[in-house]
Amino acid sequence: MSKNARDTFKQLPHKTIERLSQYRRALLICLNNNKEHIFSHEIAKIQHITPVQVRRDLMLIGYSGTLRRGYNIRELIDVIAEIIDSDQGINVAIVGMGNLGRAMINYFSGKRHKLSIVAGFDTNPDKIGQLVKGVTCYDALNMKEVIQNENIEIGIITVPVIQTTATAKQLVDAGIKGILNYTPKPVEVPENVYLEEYDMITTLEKVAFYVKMENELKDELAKK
């Protein structure tokens, strides 16, 4: 990828990057079903967004289809891959090999060849040394050494809340470049470390709010 293209894509909105990943998942399913072309309204229906949003996102990455056939699915998958994926691939570690950590390894295994979970960490002696889908659980005390030896650049935090802050610091000190925090406790990282925080409780409460609004609307209509 040229420097100009890299600089352009670096300015893409965060939400656009999220949607590009979602588009690719949907497109891969369509490709596996022997579909070769797709229109913006079809992508929009799968993703529950508007066709205008799909076209806007694809215009931002410089890809356009045709009026007659829409977008070439294979080409679009390749374009998205060039933007999102690293040429060399990126290694990932999970800190916290409890139910969530193990579930993430099981789910993610084999999904992306350019993004690989290569190590897990925990403080529980009963988990250290165990294998989950071929991923070894290491002692968290050896985190820096393993991260550097395995060239790990992304860390996923799935530890108990009380360990969140210390775990984030360990990852930063080990040279991690990106952190995905799955605990409900926010963390602070240096500017050179990209941070995403996903609080499942907050997300569930957001869904519950809209369900509540819909139920209240139905109750009001029933009273009329």
The other form holds:
There are 2 protein chains.
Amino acid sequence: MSKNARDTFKQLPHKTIERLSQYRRALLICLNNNKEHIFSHEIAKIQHITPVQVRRDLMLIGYSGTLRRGYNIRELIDVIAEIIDSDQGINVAIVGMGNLGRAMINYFSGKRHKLSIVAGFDTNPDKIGQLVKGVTCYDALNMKEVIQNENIEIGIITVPVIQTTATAKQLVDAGIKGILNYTPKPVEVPENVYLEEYDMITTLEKVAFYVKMENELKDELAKK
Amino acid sequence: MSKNARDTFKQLPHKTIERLSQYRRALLICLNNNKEHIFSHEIAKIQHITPVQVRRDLMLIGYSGTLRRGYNIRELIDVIAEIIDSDQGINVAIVGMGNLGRAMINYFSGKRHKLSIVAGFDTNPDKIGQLVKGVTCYDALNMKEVIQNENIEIGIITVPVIQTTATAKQLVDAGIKGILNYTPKPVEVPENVYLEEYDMITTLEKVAFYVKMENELKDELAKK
DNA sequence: ATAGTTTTGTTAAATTTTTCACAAATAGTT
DNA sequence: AACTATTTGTGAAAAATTTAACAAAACTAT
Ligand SMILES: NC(=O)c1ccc[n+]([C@@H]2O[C@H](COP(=O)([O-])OP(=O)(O)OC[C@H]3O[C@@H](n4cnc5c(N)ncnc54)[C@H](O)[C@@H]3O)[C@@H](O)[C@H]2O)c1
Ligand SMILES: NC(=O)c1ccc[n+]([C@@H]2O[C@H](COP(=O)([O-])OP(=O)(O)OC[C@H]3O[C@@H](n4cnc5c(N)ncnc54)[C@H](O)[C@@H]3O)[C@@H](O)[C@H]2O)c1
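Given the form predicted on its own, corresponding form predicted in complex with another copy of the chain:
Now the complete complex, all chains and molecules, led by this one.
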């Protein structure tokens, strides 16, 4: 990839990056259905956004469709891959092989060529040494060693809340480049480590808020 | 709550709603640590945002701190609750009591007064009738009945991808008001149903993208 | 051929969200 | 009492993101 192309992609809006991942997910499904082309309004419908938004995103990544057939699904998938995926692939580890950790491995395993969960870590002797979908669970004590040997760059944290801070530190010390924290305890990382945090309760409470608002609106109308 | 106050809250930015939920989560932890007051910059640090952002959000909800002690944690929690929570409480059901469904129940159970998971649904006879953290798993065939009897307003979808569309339809038919879809298959709902979708792969790919970018930047510098 | 329809690509405008910048208040210190 | 250091609250500016609007292209049907 040329330097200029990369510089362009680097400046893609964060929201666009997220949507590209979602487009690809949708496109892969469409491809399975033997569809060859897709219109911006079709993608938009699937993603609950506007067709302009889709076209804008594709414009930003420099991909052009054909005027009457829309976008070539196969091509578009490849263009998106060129942007999001890393040539050599990126390895991921899950720390905390409990319910959520195992669920994630089950879900993610084999879904993406260039992004693989290659190791799990736990402190529970019963879990250490076990295999989940081909992923070995290592002793968390050996984290640094395994992360460096296996060239792991991203860590997903799914340990009990109380262990969150210590785990984040361990990952950082092991030289991890990115962390995805699924515990409800926010962590601090040096600025050279990219961090995303997600708490299901936030999303659930958001849904609850808008449901509540809708209810109150209806009550009000009913009173009149 | 007065009509005007409600009208104000209704127009809170979506992002603010999300952050309020996160602030409360952080505040509850602080409260446990016997802290009474907190500054905007302290909240900001925990949430990885700027202090102005925090103050702006609190301004929008009309809560004022004291000039030299910051915000009263207890009070602020209550004010946030007044906005996000529903007086009577809201009941939630999980459809699909597999790994992820059970993990969510384990995680969420008892965490919030006004938001409770009160039922699970599955089609697997082995799961039907079981209890997870006090939550009964019902036969998905009885969904409409249970949802109406138990006054359930929100449904969380954690069924296998292939069942997603059918499940969403079932929930809508049962009169659900909000849906949180954790499967990677986007669903369509009528516009009176509030929908949130979340896919872990999107978040993971976002982390991977920025890690990749950082790597390429470093390679470039090294070459020189 | 011509008219009508549909869809892309993009400039410009609008909207939403975040940040800047600073006055006002409060407490501690000299 | 004057000075210094903090911190809140907020109008105004900036930045990020989305939407509107429409020309140009490409196909269909007449
Ligand atoms: N379950 C959910 O749906 C859900 C949702 C959001 C967040 N979370 C959070 O994710 C985390 C995990 O949830 P869960 O349901 O999988 O819990 P779990 O108890 O099933 O799993 C935690 C695992 O971490 C291991 N562990 C403990 N200390 C460790 C350490 N220092 N290093 C490595 N491994 C360690 C435990 O042995 C266990 O296997 C919790 O913090 C929870 O709050 C869970
Ligand atoms: N596991 C993860 O981390 C993860 C992450 C993101 C998304 N997802 C998605 O969440 C879903 C569930 O994942 P999982 O790991 O819990 O899978 P799972 O197979 O463990 O659980 C699915 C459950 O749904 C039940 N079920 C099947 N059809 C049903 C129906 N029509 N009505 C009600 N219940 C039904 C099954 O009996 C099973 O108990 C999948 O779509 C998966 O892609 C999972």
